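This document starts with one chain, in the form predicted on its own, laid out as structure tokens.
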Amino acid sequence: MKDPLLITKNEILRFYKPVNPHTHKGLQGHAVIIAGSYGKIGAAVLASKACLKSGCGLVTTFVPKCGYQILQISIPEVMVVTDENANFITNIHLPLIPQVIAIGPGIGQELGTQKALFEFLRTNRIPLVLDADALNILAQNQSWLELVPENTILTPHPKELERLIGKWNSESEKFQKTVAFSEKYKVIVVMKGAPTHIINKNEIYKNTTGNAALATAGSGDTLTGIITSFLAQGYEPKYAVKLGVFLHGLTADIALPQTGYQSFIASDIIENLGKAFLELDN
């Protein structure tokens, strides 16, 4: 296995685009986030807010009906479209064509949701980020992976990765299997962990930011929102993932002196994004 290339600030600055002073929200991209089910609407809130706070111009979130008021009250900047079902997603219908769609945080694995994901993948041609329960559903229906657009981004934690590629007996086997998976389905895999790695076909990248504070509920939902935001803003998938994992980790490095490891929560990732961007701009 070849040595991973490091994702450093210098590497990020090679492709990072500071915001054009003459931009407007339409130029900053429109993202759709399909997320949430009863008891897990928080995942939709975290992903959507992280997406906005990473510079996306417009965010529309698709949730079951039970999430409508929660989202409208907790993030007034986000637009909301609801499924006809109260508690989980059963039929994905979007009244717009965004630059990117993220799907998975908190959606659960109800049969109706699985069918909705299949019907969505069958007709969708828009760039995708797949996370959480979308990955768990795909792990049970591997042939559906043939339906995803090339360079779709998958963001599994170790258990979700194992469900997708099977068990491994060593770190090198884990990487070999993930490279083979990435090549087979022509997808980019964000292998979340300490540290996080990105597998893009036979290229392996190792992130240099982040610490144990990120091992907390909702951390992955915010990462999905951040990566989705950069895709909406026009970054190519291979750059959006690098920038996303780097900034996500950087928020924890910035916050650590104030929060310590134990008191850092996913909302702190969102709150520290501004400082993380300023570190890139300096």
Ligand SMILES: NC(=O)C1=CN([C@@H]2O[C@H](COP(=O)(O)OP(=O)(O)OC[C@H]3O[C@@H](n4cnc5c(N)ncnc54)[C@H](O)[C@@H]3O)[C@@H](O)[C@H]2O)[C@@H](O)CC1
The other form holds:
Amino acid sequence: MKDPLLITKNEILRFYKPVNPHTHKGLQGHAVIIAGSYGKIGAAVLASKACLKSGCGLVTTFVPKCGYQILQISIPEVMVVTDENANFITNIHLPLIPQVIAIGPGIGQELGTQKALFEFLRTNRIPLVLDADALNILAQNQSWLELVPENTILTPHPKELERLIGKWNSESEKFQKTVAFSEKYKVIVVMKGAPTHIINKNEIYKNTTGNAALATAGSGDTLTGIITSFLAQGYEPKYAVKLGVFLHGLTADIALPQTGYQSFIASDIIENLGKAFLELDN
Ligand SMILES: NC(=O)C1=CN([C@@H]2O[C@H](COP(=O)(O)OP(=O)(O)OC[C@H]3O[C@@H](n4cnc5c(N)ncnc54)[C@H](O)[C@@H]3O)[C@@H](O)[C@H]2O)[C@@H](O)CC1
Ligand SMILES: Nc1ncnc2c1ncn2[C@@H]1O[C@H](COP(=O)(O)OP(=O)(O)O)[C@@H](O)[C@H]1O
Ligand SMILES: [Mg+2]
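Any chance you could show the form predicted together with the ligand after that form predicted on its own?
Zooming out: every chain and molecule, the one shown earlier first.
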């Protein structure tokens, strides 16, 4: 295995684009987040809010009907499109063409949702971020991985990774198998952990920000929103993932002196995004 390259502030500043003073919301990108099911609409809220708070101009969130009021009330800035079904997603129909679509946080694995994901992947040509239950569904239907566009970003935590690539006997085998998976399906794998690694074919990157405060519910859902935001804003996938994991970790490093490890929650990631961006701008 090659030595991983470090994702540091200097590395990020090689491609980070400060916001253009003459930009407008139409130029800042439109992202769609497909997320949530009954009891897990919070995942949709966290991913969508993180996406907006990372600079995306417009965010439309697709949820089952039970998520409509929750989203409209908790994040008025987000537009909402609902599935025809009440409690889980069964038929993905979008009345718009966004720059990027993220799918998976909190969607569950109901058979109807699995079928909806298959139909969606069969017809979709828009760049994708796949997380959580979208990964669990693909792990059970590996042939559907052939349907994902080149450079799709997958963001598995270790258990989701194991479901996708099978068990490993050593750290080096885990990396070997993930590199092989990334090469086979031409996808970028964000191997979430402590620390997070990015596998882009045979290139391996290791993040240098973040701490155990991130070991909290919804932490990955916010990462999905952040990476999706950077894709919508025009970053190439290989840069969107680096910027996303770096800033996500940086929020926890910034917040730690105030929150300690225990009281930091996923909403604190979103709350500290502003300070994290300012560290890049200074
Ligand atoms: N507020 C919400 O609505 C939330 C919804 N969530 C959604 O809930 C669904 C289930 O996700 P979960 O990830 O909880 O369930 P999973 O069953 O996918 O993962 C949990 C398992 O993975 C293991 N695991 C997780 N991180 C690990 C790590 N770093 N190292 C080793 N093992 C690790 C755990 O020990 C556990 O066995 C997803 O759709 C997710 O998006 C979660 O994000 C939690 C918050
Ligand atoms: N001990 C840790 N140190 C650094 N980062 C961590 C640690 N534990 C978890 N994380 C990060 O938190 C996030 C957890 O993602 P995930 O398990 O998908 O959460 P959820 O599904 O609840 O949103 C990942 O980005 C992971 O790298
Ligand atoms: Mg997750």
